[in-house]
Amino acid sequence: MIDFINFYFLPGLVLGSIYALGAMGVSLLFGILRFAHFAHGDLMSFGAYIALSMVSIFHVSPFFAIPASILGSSLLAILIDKVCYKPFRKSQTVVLVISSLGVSLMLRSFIQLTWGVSLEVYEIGVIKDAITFGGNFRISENHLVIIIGTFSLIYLTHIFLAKTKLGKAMRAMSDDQDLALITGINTERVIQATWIVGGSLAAVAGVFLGSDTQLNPRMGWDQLLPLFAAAILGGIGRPYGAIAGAMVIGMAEEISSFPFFGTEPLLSPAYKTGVAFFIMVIMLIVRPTGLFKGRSF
């Protein structure tokens, strides 16, 4: 039982936390802009690499570089919207989807040209002792920061959406854009705020992912399937549903390799992404609107 918690449950919670931040951004953008943003994973990568530059220049922890990542990713997200998406906002959805694929390729190429194609890490040769609690339960310092940081950001995002005037306008526009226009909501301001929130969440998710593994230009793109699986499972367009979906996907990926029968893993760790894909397909067939009754494709 202790090994299950230390090596499967807690890593699943960490992975679900990273997915939750990215999936919330995907869900918010879909709810307001009505298209699947396939460049969201590469926006995560961009935020992670900004943190890498801060770590290299100022020799700080990647977690202290998060504000710079948030600023850079938010500004980039606003720029991308104005240049690549705003001209096609009245076009069919497929045009915006294809545009986001082009943006994804450009972002990945920019990262490769700027930071190179080699694997990178935030801290070289740093081994930190795990934090022990309850005698036998162990968790690394990075994992503890990721979990606490994720739930803190989820709470702050909830406060923003539920209590602020701009957050309420975002929710209104997500529910009914035409009614939002009639009531005098500044839709362009709402869209800009959505990109700032989505870009910020993506940046933090990228830094958390980089601190947990390694950095490479494809790191965000490789996470795109689990992010959309989480958003669809929770109900696309429903940020709170995306959190629940992300936790389910993260836990399922990690626990699927637990040796339930004998000593061999139930599924090879190489099939983790397949678990996310399987859950997404089943949900699309059985309940296309997701657990929290979001929009269907």
The other form holds:
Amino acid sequence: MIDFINFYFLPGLVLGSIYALGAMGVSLLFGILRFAHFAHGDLMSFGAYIALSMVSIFHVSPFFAIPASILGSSLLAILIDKVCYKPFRKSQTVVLVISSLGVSLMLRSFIQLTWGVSLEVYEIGVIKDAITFGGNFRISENHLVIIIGTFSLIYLTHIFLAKTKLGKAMRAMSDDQDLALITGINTERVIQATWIVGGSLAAVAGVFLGSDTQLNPRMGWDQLLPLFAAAILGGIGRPYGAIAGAMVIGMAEEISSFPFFGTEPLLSPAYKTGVAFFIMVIMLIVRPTGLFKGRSF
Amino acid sequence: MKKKIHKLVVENIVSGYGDMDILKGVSINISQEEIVVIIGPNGAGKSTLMKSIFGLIPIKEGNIYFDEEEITNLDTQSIVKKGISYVPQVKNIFPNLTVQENLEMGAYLRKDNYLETMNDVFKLYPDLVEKRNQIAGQLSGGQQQMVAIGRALMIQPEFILLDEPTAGLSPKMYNDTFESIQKIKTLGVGVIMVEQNAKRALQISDRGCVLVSGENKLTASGQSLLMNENITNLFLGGNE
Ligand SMILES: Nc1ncnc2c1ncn2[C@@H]1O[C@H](COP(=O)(O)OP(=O)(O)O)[C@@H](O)[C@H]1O
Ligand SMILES: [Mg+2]
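Form predicted on its own done; form predicted together with its partner chain now:
Below is the entire complex, every chain and molecule, led by the chain shown above.
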């Protein structure tokens, strides 16, 4: 039981947290722009690499570099939207999806050119020493930072969506674009705000992911499947659902290798990434609208 | 000092979807504190007229004036800023927002304090008071219609366009809605209303306008339209 908590449940929570930050952005953006943003993982990578530069230039912990990552990823997201997505606002969804695929390739190449192709780690500020609590439970400081950081950001995002004028306008536009326009809501401004929120969450997810493992130019792209699995599981276009979906996917990936029967892992950790895919496919067959009713068109 | 009475004038507009012209030269005009009712068979272009006035589909010929200022093909946001609001026939609330949030969105363009206007809306529709924190999509059809009209009133419009506000309502809701529309008029708002149930609408109207195949067949006072046998036979017979 203790092993289960320490080595499967808590890491699952960490993974779920990282997915949650990414999936919320995917879900919010889908609600507003009605397309699957395939470059979202690479926005995560970009944030992670900005922090890497901060760490090596200013010798600060990557967590203190998060504001710089947030700024970098949000500005980049707004720029990408202006250049690559805005011209296609009235086009068919598939045009935007392909465009985002192109953006994703460009971003990855940009990262490779700027920061190189080899594996990198944050050299300072990531403390992997374990804290012991409640007797035998252990969690690394780094993991604690990720979990607390994620839940704080989820809370902040919730306050933004529930209490601020811009946040409410975002939900309104996600409900009905035409009516938002008729009501006088400045829809382009809402779109920009959505990119800032989505880009910021992605940046933090990238830094967390980098601190938990290492950095490589494909790091974000590799998260795309679980991110979308989480968003779909939660009912795409529903950011709160995406959080729940992300936790389910993160937990399932980690817990799938728990030795439930005997001493062998139930599923070899090598198949971890297959778990998200499996859950997504089952979900699409059994309940395509997601756990919480997704958008219908 | 007397408040200036604004006028909205639509002159011979031609508009439609793509190459297809639906409106083939339609004119109407309205002042504040008037109710103008647009009647006509299904597919006549009544909703299209509303969308054209509101800048949602391009006007190919003709002009629209707000007082002396031309607002033809102005973008929707600017039209809202001028003080015109629009309640579409369907999909006219934000279903996942609460009643109060729907009203707040209606005031999106206002920089001043809109709480007084919200109180006015709740006075107009007392049923909404206790539902203010409920998700609008879960309300009854009649209550959703109140939210929709309430939302459009939040900008304190000079003119409000209502597209079939009573469609599908229960008889009680139907009456309540008509009463509220008369109250809206007395607040100084000009109401342009599309109605299927033309008889009742014409009774409360200052003017009626019969639209057939994208053309004004007749514009006259509500009373004289009600007396007109042709109109009665054509459009009002089925509404007994
Ligand atoms: N979005 C649209 N695209 C193309 N044609 C439309 C569209 N909306 C309505 N029409 C057509 O325009 C005509 C007038 O429709 P509408 O203005 O909705 O009529 P009404 O409101 O009087 O019933 C109809 O023939 C309808 O088929
Ligand atoms: Mg209609």
